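Here's a solo chain for you in structure tokens, the form predicted on its own.
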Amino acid sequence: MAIKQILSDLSQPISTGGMSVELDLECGVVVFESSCADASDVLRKATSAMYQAELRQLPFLVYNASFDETHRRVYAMLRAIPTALAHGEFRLVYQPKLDVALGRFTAVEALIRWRSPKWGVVSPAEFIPAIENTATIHLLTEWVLHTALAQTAAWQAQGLYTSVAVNVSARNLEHPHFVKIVRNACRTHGVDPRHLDIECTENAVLTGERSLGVLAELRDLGVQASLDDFGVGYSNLACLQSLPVGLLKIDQSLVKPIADNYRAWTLLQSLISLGHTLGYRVLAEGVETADIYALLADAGCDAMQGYFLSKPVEAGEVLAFMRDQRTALVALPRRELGSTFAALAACKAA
């Protein structure tokens, strides 16, 4: 087949400047008649097929009309977001974070939700990745920042002083005026920057040229910073020596298996110990069972969030929740962990 031969030829090492370069190839194929097809449409279809080949880890893939459905939906969403913001289709919910030592909830994370008249409930997992590399992410992040801080000010007026965390992308941190945007938002709503927590992933911090400097400026402003999804990104341990963040958030994929997987449990204990040794506080995400909660408390994890503790709460319900639940949870006695530790020991022996 001609395509296979072309790919084979292109994959041969190329010598240049005394170095050997090998290409990693994915190819999109479109069958068309030159008399009937628009060149730009052919290129779009070929690009769509190429991306699908990359996702499926195939050397090449022939275009199918079904490939366009996802791309057209994503493109339509990108165009719809500014209007959706203006029409109030977005809202924030807040997931409480438990301070283990205090035995009460002391902070919340703002999570965005979108209910579209056209598409219904749209998952953030679908639309956030689609806009992270576009200018639209700045518009959305500013909306989240102002909405979360306005809500924080409203809670403070009612006597609830809690920190609120807002997720930001690498592109946000690269914005030349991001620190100014954050400062102005805090001033606009009368919220002390110390009550704001900026959450960003390892990838965002370690791939952006300006990211570390921006986080340092935010820290000087008084804003807290957290490294989100720790353990599943680049995990460049050397960077932990000087990251301008105060909290490491261990990704839920490392937390969920610990109750019945000895290696997972050992790894998590090591991460908590490493974080503490380097001067960071450590939060575990995805705490969904009493066993996981108890194990983490026993290991000295500083903070937790997850469905066992609380699902995301609507803005209007946070005040009552925080007042009613602030002393509802305390560390479980170690003696109640007997069966869990026995199960983990059995996993180790196996």
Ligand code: C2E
Given for the second form:
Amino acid sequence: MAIKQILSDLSQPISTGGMSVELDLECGVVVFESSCADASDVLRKATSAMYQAELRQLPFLVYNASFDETHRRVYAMLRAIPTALAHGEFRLVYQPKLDVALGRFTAVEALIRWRSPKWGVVSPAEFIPAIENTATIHLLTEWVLHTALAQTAAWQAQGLYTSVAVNVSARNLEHPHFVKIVRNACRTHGVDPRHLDIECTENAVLTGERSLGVLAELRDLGVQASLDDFGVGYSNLACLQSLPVGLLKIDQSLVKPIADNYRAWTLLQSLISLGHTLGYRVLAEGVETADIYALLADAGCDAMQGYFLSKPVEAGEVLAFMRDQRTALVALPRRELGSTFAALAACKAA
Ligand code: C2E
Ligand code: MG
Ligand code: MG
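To complete the pair, please output the form predicted in complex with this ligand; the form predicted on its own was given just before.
Whole complex next, starting from this chain.
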């Protein structure tokens, strides 16, 4: 059979530069009619079959629609996003961030929500990873920036001066005009760039060639920057020496286990102290219980975010929330740690 022959031929050792190179091959096969096939679709199907072959440790597999149901859903979503944006299917919700020393919420993070007539509520955890390697992410991020800044301006007009954080992807930072886009958005809505915070992940900052320079330019404009999901990315600690960000947001997977896992708790304390030593403020994500809140406050964590403090809230509810909670929060339990520390000590001893 032709495929077997091709694979066998390509598997023969190749001599180059005095070295012998042997290829380990997997192959995806698609049957298509050249008259009606879309070239990019054929390639996508072949890639999907190739990954399945790799997964099943087979030399080759012929494409079958069941291989890429998830892929096809995501691909369809990707194509639908520009129209969905134009049709107003997206909105932003805002999760408050607590400044521990002040005992009040001083900032919010804008988080996108999509209610699609076709797919229902789609989580950003599903569609953002799908689009962040495509040009559509520019359209989406620009929409998020403008919507969040317009909302911030509306809050300011009502006397609420809060910072707003916008999540951006690696590809946004690589855009040749990203700094200009951010500056123009701030100008358009009359929001001082100091009230804007750009959140990007470790991977986004460290993989892009331009990312560090762009973040430095944004900082010169006055925009704040935060390193999102800190601790679960590339973890290149050397880069921490001089990142142009002010805040490290420790990923929730490192925060959630601390109340009953002594090693997790020790790791988190070390991360907070490392961040402080290097001059960063530190925020813990995913604070879900009073115990975790109290442990983190005791460890000197500067800021927190999580369901215990507040779930993301609708734009129209932020003003009332911030006004009500500002004073109420000072009364949060700060040092009811006796039993938590006893439990942690017991874990350590076990
Ligand atoms: P992220 O930026 O790390 O946002 C935190 C996520 O954790 C949010 O999920 C938030 O709702 C959730 N969360 C907050 N506190 C808690 C908690 O105490 N427990 C638990 N279990 N979850 C908590 P969401 O909104 O589903 O967003 C998921 C991710 O999607 C975000 O992670 C971010 O990476 C991305 N994302 C969301 N909105 C945008 C956007 O506008 N642009 C881009 N590029 N990415 C976005
Ligand atoms: Mg974020
Ligand atoms: Mg995060």
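Residue numbers count along the first chain shown, from 1. Just so we're on the same page, rigid core means the largest C-alpha set that superposes within 1.5 Å between forms. The structure presented is a predicted model; accordingly, all values stated were derived computationally and were not measured.
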- Of 131, 167, 143, 69, the residue at the hinge of the rigid-body motion between the two forms is 69
- Query: Going from one form to the other, how many degrees does the smaller rigid part rotate between the two forms?
  - Reply: 37
- Item | Rigid core superposed, the C-alpha shift at residue 49 between the two forms in Å | 2.8
- Item | Shift in Å of the C-alpha at residue 61 between the two forms after core superposition | 6.4
